[in-house]
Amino acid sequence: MNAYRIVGTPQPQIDARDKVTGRARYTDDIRLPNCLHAAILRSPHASARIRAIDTARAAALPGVKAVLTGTDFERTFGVLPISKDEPALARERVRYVGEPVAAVAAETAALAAAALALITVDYAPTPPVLDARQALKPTDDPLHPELQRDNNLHKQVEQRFGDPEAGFAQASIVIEKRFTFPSVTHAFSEPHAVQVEIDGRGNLTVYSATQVPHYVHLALAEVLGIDEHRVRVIKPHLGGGFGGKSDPFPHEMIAAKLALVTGRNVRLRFSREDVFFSHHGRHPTQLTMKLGFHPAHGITALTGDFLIDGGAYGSFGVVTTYYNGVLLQGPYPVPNFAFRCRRMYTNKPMCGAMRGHGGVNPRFASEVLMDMAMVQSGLDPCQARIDLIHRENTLTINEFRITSVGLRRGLEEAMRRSGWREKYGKLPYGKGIGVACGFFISGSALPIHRNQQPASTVRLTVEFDGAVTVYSGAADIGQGSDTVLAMMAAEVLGVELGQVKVVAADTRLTPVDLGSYSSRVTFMAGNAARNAAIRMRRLLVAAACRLLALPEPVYPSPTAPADGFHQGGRAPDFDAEFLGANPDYRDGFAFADGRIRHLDSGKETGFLAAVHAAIEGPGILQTVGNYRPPKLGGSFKGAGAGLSPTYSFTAFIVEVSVDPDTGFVKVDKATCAHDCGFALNPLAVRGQIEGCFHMGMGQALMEEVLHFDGAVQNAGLLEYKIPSPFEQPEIDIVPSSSDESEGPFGAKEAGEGPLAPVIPAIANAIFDAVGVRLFELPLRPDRVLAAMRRAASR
């Protein structure tokens, strides 16, 4: 039973009405005065030296106010401090088709396009590196000679835990398979856009469709060579990101530089083709995975060798290289584990973070191998998974701390509601049912830039009229994090949700927050917002006590248990906590219906009266809350990768129909058990799960970015196929809650984890339907049909 007024109840997003009525302003909707239009000239070559660029005719065109080339930028940049390898405009060489080479600013968009046509570039094409295996070969002309390597390796990670060879010897079944995955892209609805406003003192306000305002702020100051205080970054409404807007980008640097050069406001919006050139999608992957399994002991050993194609620049690639391996440490114990992952530079648009970052492709491989092992063992693949799922309050072999686990109960209920026992292995030919599980982080425990700042900070104010405002640097990218932060404040302070306003993602007005990636916002910013509200509640309780002539409560200090597992609502660095589902703030007061009532005496005062009393002394009523993850992990190299305060667990049971004549796969129904702890906003959780399934189904059945000589061949949403609403099946979401003491009100992530098991669940259902296994995505009809014909000929 939900003991709260607001959290735990379905709430529409606070900006929902603005979005559906068209009042919401996205980056390109902003109308800055006296604005120049920017345009970017892109390379037609995947790999070439730049001998010369002639911009004279473009600069002389009436109405053109500035022309930039790579010589106008001295510094390269990147979201990770160890991979600042990308130029705003190419210098000396181009590394992919579509790389920015020059840029103009003109009075109109038509003039800007005309100016680009007048720029001539003298290229000397060089042999391109077009796949990861080619990139492994020795070369005397690497794409990034600054790394001083004789090939195009960007990052290599090797980790080993336990004794995999001994584990394979203990297994009754050992399976090794090779898997292939193409690149897929985010296909967000809003293309990249930026607008830059410059004032009379040369200060820049940058409006950008970004997931990481703070990192964009830092990158702009560094690349432009100006003081950080001269930059302000604002994220307006965002039309989807899914990781594809979680880097600083060249177009942001270009627009800002043009504003500085001209002293004029500048606007720039991508075409859909430009979005595909920019990419930053999921890495093309070739991997070999080996699984040892014993019916009585589960997984005995797991090893993997991953080769991932990173494209031309670093982006989040170092993190991806680690995540390909370390995120295999759940949802089941793996006592003996080893992996090698190599990320290669190639002459293609760069890959980066995409929903389920780094964990999606390896999860497909591991769950298909698990299914194969269970089938060979004669085990029920669903029940066997339930028996193997991690137990609460345990450590993985690489020292991930597993706190709460609700998936076991959830998957049992999903089995019942899906009719698994009645359907698995018993449906007519062409009909099948499959299952797979997943595991994901709730925010990274380590920051990208190593420092001692909190992971998230929130400032909260209450005005003289009772209005509550939450100031957070977190970026709402459509997932509804602004709504969650408002819910935190409203619940703690006993006010209605409409009384809370949120000011977010403005680097001048809001505290530092590291952005929307790694499923961190609801968990970390949510904790910070709740703590700020608890501190505000204390100020109002003190004021109410003065008005009612009552003694002020004494609050116990929080303690952190030595074993590192925080139970019963206790977590480090929190000034006040709840116990379980009991909304006990340890102050003896109830806040509700505009009143503050002392529970023992029954005395009460108005919320607004307490606000006036609290504000009398300082003249302002504000508090700050923050969140710092507890100290986690081991001391070995790379121990920080994948560390999280807690982890989500997911299972999907999927039913499919396979046409025996064409190989066409139709997903009929899905049943999901997702352990997100306590669902703060069940409506938003449902939306995230349905969105994850839609994206996972797309990667499973149809999505792939196609290249020829390095050039994207399907750079548009007519050619790059994603599922329509007509392909989306019914999704039954079953309760899978757990009591996560680290999370705000017991919550964990729900935005990325549900994606990874979708793809293997579909593949395992295809096996149940027609008896074939596929090891290459997407599971296109021609591949399914070919596998069926091979099976029939045996």
Second form
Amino acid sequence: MNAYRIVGTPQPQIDARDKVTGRARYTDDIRLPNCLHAAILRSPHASARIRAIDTARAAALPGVKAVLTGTDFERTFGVLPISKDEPALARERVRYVGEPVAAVAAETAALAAAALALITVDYAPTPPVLDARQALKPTDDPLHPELQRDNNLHKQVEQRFGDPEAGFAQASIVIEKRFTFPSVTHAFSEPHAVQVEIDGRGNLTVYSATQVPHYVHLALAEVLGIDEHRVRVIKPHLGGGFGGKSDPFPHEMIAAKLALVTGRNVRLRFSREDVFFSHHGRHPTQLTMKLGFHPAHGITALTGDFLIDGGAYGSFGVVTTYYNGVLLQGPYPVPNFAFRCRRMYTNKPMCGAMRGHGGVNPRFASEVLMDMAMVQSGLDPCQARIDLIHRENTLTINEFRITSVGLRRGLEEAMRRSGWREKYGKLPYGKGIGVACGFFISGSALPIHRNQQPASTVRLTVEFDGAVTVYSGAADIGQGSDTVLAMMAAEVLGVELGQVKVVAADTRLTPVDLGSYSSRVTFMAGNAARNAAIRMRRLLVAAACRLLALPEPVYPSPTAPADGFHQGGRAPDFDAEFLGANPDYRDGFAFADGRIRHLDSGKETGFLAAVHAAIEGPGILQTVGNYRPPKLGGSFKGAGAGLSPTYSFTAFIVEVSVDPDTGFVKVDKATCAHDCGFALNPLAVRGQIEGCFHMGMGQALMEEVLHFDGAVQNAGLLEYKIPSPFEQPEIDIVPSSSDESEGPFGAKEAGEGPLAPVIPAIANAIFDAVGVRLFELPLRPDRVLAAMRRAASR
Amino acid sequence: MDSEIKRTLRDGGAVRLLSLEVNGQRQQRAVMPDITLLDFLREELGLTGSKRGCDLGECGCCAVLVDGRPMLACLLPAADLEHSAITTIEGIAEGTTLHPLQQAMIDEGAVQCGYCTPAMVINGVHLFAGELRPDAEAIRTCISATSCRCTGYNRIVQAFERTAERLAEDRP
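Output the structure of the form predicted together with the partner chain; the preceding block shows the form predicted alone.
Expanding to the full complex; the earlier chain stays at the top.
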């Protein structure tokens, strides 16, 4: 039951009108006065020594104001403090085709491009390392000699829980298969862009198409060797990220350096080809997974050996290396579990975080193996999954704290609505139905930079005119985070959505939020916004009491939950009644329609009158809310990876048609149960689920970054095919809510979790349709056809 | 004018005076003769609603109406269009009244990051100007002119269908 006025109701994005009229300003739409244009020279070699770079002719061209090479930057950088291995411009060697080697700033874009052509680089090509297996071989010339290894291993993770051998011994079925995944990329609509404004005091304002303004701020200061306070990063409107804009990038360092050395404003944007060179997409993965299953006990053991191809630099790769294993700890209990994951450096554009980060490829493998085991056991794969899904309030074997789980009811409903029982195993040859489940983090419980600061902080003001302003560092990348933060403030304060303004993603004006990645914003920035709004409400209640001659309410003090499980055993920000769904603000007032009404006496005052009364003393009305994840997890090495305050759960049931003559797979319909706790904005949740389906289906059926000699072969949107509106099916979204007591109004993530199960659900539907299993993505027609022919000849 | 002359000297090319009718207003600029319509709109006129996604005619984000027909501004030499009427996304709404498709895109949640949105609207305005009641195939064909990575297209299809219904109601 939705007792709310605004949260829980479908709301278009607050800036949607700007977007449909062309008024919304993205990074490259900004026009800075007296601006130089920058351009980047990129490496044509996958692997080469740089013997010399001659920039004299370029620098001499009239109108060229600066030329940079690798020696102009002292420090390398990276989003993770443990792998700051990337230079802004290559020094001594290049490691992939497209790596930035030199940069110029000139009066016009045409001049900048002309200047690049005048730069000569003397390369001595060296044999490239082009795949992860090759990268395992011993070499005396690794990509990153600073690691002092005799091969190209970047990161190796091994974890072991329970007794996998004993688990396999208990199983009635043990299946082991090898799976292969190519790289896929984000293919967001807006190419990377950056503009830098410099003032007379040498302060830099960096407008960038980034998901992580805070990290970009820190990296700029470090790489440029300037004080952090001289940097300000602003994220304007952003045209999609999906993880592809969640690192600090070389071009941001380059543009800022050019502004510093010229004293002029600088503009830089990527071509679409540059976007593919920059990549940071999903890691190509080779994995061997072994499942032990027993119809009475579920999964008895699961082991995996992963080899992932990281490309030239680290990016988020260390996290990816962990996530490949640990994100198998749901949505079902795995009592005995072990994995090894090795991330390799190769001479290709680097891989990093992409929607569903690290959990997508292993999810395909595990859900296909589960399906095989369930079919072999004579179980209904949908009902069997329902029976296995985690119970509420349990701890996994690697000490993930599972709190709310709404997926069992959700999948039951999806099963009913999709007509699963009437269809599964009963459709004619060529038609099939399949199911798969997944789960995902709602933000990481541990920060990238270890410190004691909150994960997210929101400042909230109410002005003399009644305007409520939410100041948040969270980056709206198109998912609608500005809208959901405004909705929460409006809900608590009883004002209309239009009365709430949002100032976001500006590192000078907004408090720290770590960024839009790992599905953290709604949960973490959302909690911070709600908390700030509750504190503001208390200021206004106090003022209303003075105006109405009522005693001020006495609020109960928050106490730690008795179970030591919720809130990590610590006291929450507010009394438990405030938590999760349907909070009772315990003030005895109703805030609605611009009025503040005392419930018992019926006395009321206007919102604005209370604001004016409250502002009399301090002259400004300002509150702060923040979010700190509870203390979670085990004490073993790597225990922090994958730890989240809460997890979302998803199931997809997918119906496909497989053309027996061509092997072409068409998805006819999908039914989704996604447990995001409470859907704060059902319109946005629907958009995320449908977008996840699009991206998952793309990876399942068609998407693949192709390389030849290390060079991307399909660096354009015609050659890198993503699904069109003709491929996208209707998606029935069934209710699958849960009461997440630690989420803002009970909410969990919705932006990433729904992706991973899409791919195995399609594969399992193909099995139901034509009786073949495929273990390599994408499930191209030629592969499906070959598998069908192999099956027919057996 | 002074800055344009300076630019001519600096670039070593011959600028040409180009006059285009954009959103009902004739606009004159001295530009390099090979300038694309997209650069003319974005860089010379400051009309940044037409988006640059690839410069290769692949993503469709720069669509504008040329004499009422959707064309990709990144592929068009501006110099060829002196006798054409160009309408960009900035010229679609009439005053503060949105085109029904713009309103439907908002209401149906068809807008996420918004980068493809102007081109989706441009193509849709052309579709609805011609067809009284476009069918599902025509709607999807129209939408497929622009690459969208956020929405999975479902809400956009929905917005187009709602617009078709509304326009059919409005017309006798």
